[in-house]
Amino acid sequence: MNTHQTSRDREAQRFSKRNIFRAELIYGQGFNSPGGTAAIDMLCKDVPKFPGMSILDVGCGSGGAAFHFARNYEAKVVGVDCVAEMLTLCRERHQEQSHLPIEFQQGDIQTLPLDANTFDLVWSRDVFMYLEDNEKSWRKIYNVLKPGGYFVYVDFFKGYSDISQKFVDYMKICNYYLQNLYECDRLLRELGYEVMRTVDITAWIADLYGDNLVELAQNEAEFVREYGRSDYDHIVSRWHGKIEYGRQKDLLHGLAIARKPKE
C-alpha cells in the first residue's frame, strides 16, 4: 500500500472510538485540538458572557468545550455533532454530570431543526475546513443566533498566495476544503454578519503543536505501550508538517468573530 493510500485510511478512521481517546490522551479530556480550556477562554474572551446564556457547540467532539461552557460560563449548551462515536462519549459523560445543562444532538448543522434566533453564542472550532460550501451551514447559524449573539469560529484556512502542490496534495488527503481568511470575511458580511475580528492565530497554534510534541515526546513509550510505534510516528509527523505549512504560508490557523445585529 503507497503513503497516500495508508494517509487515506488514517484520515477515514480519524474519528473512530480508539482514536477519539488517543486524542485525549495528548490533548486532554473531551478535546480533539491543542489548548484546551485556556484556548477556549482566550479565543472567546471579546464575548459578552453572563449566567444562563445559550450556547451552541457546532462540532462539539466529545464534548471538551460544552462541558467548560456549562460548568465554567453557567451556560444552557447544545452540542451538535454528525460523528455518533463522539455522541455516545458525550452522553455518557453527562450522565456523571447531569446537573449540567447540556444537551447532545447528533447531525449535521445545515438540517438540524433549531429554532430561530435561541442562541447568544456560537462556537465552532476545527469543523468547517472538512464543508466544501460553508454558505448554507453560516446561514443557519445566523438565523439561529439571537439578534447582538455572536459566532466566533475557528479553524484551519489556506494561505493567501500561491499555494504549494504538495500542500494541495495534503488537503487532499485530509479531505480539506480551506478558504483564505479573506473569502471567510467576505462571506460572513454577505449573509448579513457584523465582522469583528479575523485573525491570522498561526504562530500562537503552532506554539501550541510544539508544547505538544515536548509533552508526547516525554510520554512517548506510554503512548507507543498503548497506540504503537505507527501511530506516534503518524502523528508526530503530522504536527511538524502543519508547523511547517504555516512557516510556509501555505496553512493558516485563523479566528473570526462575527455578530448577529441588533434588531
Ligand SMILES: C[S@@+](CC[C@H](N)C(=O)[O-])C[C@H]1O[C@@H](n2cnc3c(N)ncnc32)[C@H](O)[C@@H]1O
Second form
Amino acid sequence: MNTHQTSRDREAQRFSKRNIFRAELIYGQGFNSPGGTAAIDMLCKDVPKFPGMSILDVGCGSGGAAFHFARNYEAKVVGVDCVAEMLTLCRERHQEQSHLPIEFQQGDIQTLPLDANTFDLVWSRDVFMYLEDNEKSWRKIYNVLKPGGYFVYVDFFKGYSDISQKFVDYMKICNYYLQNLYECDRLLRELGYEVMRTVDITAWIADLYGDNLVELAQNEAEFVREYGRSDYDHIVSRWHGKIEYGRQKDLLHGLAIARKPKE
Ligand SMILES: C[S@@+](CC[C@H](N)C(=O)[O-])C[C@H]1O[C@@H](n2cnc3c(N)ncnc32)[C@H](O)[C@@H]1O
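I have the form predicted alone already, so could you send the form predicted together with the ligand?
Let us now look at the entire complex, which starts with that chain.
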C-alpha cells in the first residue's frame, strides 16, 4: 500500500521543475519523450513541409519539438502546454533565440481558445494519454487545421485485448487513460479526419528506451549526484517496466497520421 502511495506521489510530481530537468537529463534538452529531433523527423517524414508553414505543438513540454520545427522546418510555431513551469522554460530559452517565430501559450488543449483554419500541421506527442476523453480536443484540432492540414499524433496506447491486471493497476497509478489503436482510428474517422495511417511503433520506441538505459548507466554517477539513488533506481525500473509491458502487448506505442479533407 505504501509503495502504491509513493508511486502516486511521484506521478503528482511528474512535471515539477525538478522533474522536467531530470527528464531532460534522460531525453535531452527540450524533451520529455525519447528520440529527440531524429524521432520527430522520422515520425513526420510523410508530411509535406514548406517554409512558412504553421505548426501547433499540443503539449509542447519544454519545447524541443517547437524549436526544431521553427529552426529546421522554417515553420511558424505555436506551442501550447498546461504546465506553467514548462512554459517558463520555453520562454526563457526562446529569449536566447528570439528570431525564431514561436509563440508559447499556457492552457489546457480541452478549453484553450484557438482560431479555426490556422495550422498546416498539428503535432502532439505523449499528451493525450493523460486525458480521459480525446473527442473534444480532437474536434478542436480538426477545427484549427487548414483544409488539407495534417494531425500527427504519437502516444501510448493499450493493447487490443487481455490486458494484464498489473498493467491496469499501472495505468491507474500513472493516471493514464489509454485507448487502443482501433479506437483511435475509429474516433479520428468519426470526427471527419481522413486517416492516412495508424501504426504500431512499440518495437522502435522500446529500442529508444534501451538507448536511454545505456546512457543512464553511463551517466549514473552524475544522475545520482543530482537526483539521488532512489530516483535512479526508480527510473531504471520504470524503463524496464515499459519495455516489458510492450513485450507483453499490454502497452503499445502508436503513430496516427490524419488529415482534414481538402474542401
Ligand atoms: C510527457 S510530456 C511530453 C512533452 C512533449 N510533447 C515531448 O514530447 O517532449 C506531456 C506534456 O503534455 C502536457 N499536457 C498534459 N495534458 C495537457 C493538456 N490537457 N493540455 C495541454 N498540455 C497538456 C504536460 O504538461 C506535458 O508537458
